[in-house]
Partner chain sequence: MNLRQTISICALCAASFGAFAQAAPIGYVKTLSGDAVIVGSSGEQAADVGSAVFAGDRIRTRANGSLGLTLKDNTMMAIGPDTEISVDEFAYAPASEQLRLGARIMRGTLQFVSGIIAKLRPEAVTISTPTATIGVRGTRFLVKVAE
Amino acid sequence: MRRHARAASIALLLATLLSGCAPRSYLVLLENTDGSTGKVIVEGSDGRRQVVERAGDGVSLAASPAPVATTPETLSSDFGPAMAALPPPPTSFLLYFETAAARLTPESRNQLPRVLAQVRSRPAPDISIIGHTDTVGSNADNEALGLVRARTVLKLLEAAGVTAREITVTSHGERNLLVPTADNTDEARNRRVEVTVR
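In the form predicted in complex with its partner chain, what does the structure of this chain look like on its own?
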């Protein structure tokens, strides 16, 4: 009888520890917007590590980290404002070019209004414009061509009235191929400018 009572009180204590008192400092993993889940590795000052790789799982941020249970209620009361403050996720556009030229394909030219709409829909937008080439020609020529393409897109956006907090214009030349190819390969999908609107 006494043993039963003690077991029950220990069970109650454990249940309280696991559900009732979330620790003062903790981390909870969330699902990514695409439905995938990454992972985090939490290391305490005692060197012990806890790996968290399931969405919804939590871990205390203690000197010796340990798994913790959380409820939707504690998460929304602890993190409501931080969740509401999330900025709109950055959006990227790929614009393609004619062979060896700084002229956009007609299809890509038709994409420009969508880029503009993204920029205008955002608070304090900042933009990066990165030029890329295929592997036809020398590295140095392609570096320059990528920059000419990126500047072409900048001019088109500026002509359309884009304003942003910052616009960076750079070239990756042929160093960052979308479709891996051998050297001196004419590949339309590599002749592109990537515009990211943040």
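Since this is a predicted model, take the numbers as computed values, not measurements. Residue numbers count along the first chain shown, from 1. Just so we're on the same page, rigid core means the largest C-alpha set that superposes within 1.5 Å between forms. What changes on going to the form predicted on its own:
For the rigid-body turn between these two forms, the listed residue at the hinge is Ala85, chosen from His172, Leu116, Ala85, Asp126.
Relative to the larger rigid part, the smaller part rotates 16 degrees between these two forms, based on C-alpha fits.
Starting from the form predicted in complex with its partner chain shown above, please give the structure in the form predicted on its own.
What follows is just the one chain, with no partners and no other molecules.
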């Protein structure tokens, strides 16, 4: 049996249940944290296909896959413990910087307690810190400045006592602009560090 996944991210639940003497396995498509869904195509050994693309729909994983009716009650019964064990979704923060500098704006400095609270709310946090710049200056200088900004945020978190299972610090420089601009454009919203806590 082949399963094809066609989406940037797909949330699925899989269950194997005992029904009489034979196990019955099926999957259910869930919404992503942003409310979107992907698509799953299940192809059985007999060549039959079932497409699942609506949240809450299920399909059997039998030799001849077929739709499986689900209700909130059956999902809770079959997947309750698995759903309860799902980690909370990632949370991202944008912290902005002063022009051509690695100093946080006062408003962004005031956001740090919220970042710290999110980190401390997770038993094994995984933190990604990505530095960005506007398009003023050379690509090489902006790559370096983005890294300095990211490291500045790292130092602030460490000074507040943050320990994480994993922390990655990188720079995108003037790549991945939040607000598309021409070269040599001073755009405050592009001078940022994105912190994602998982």
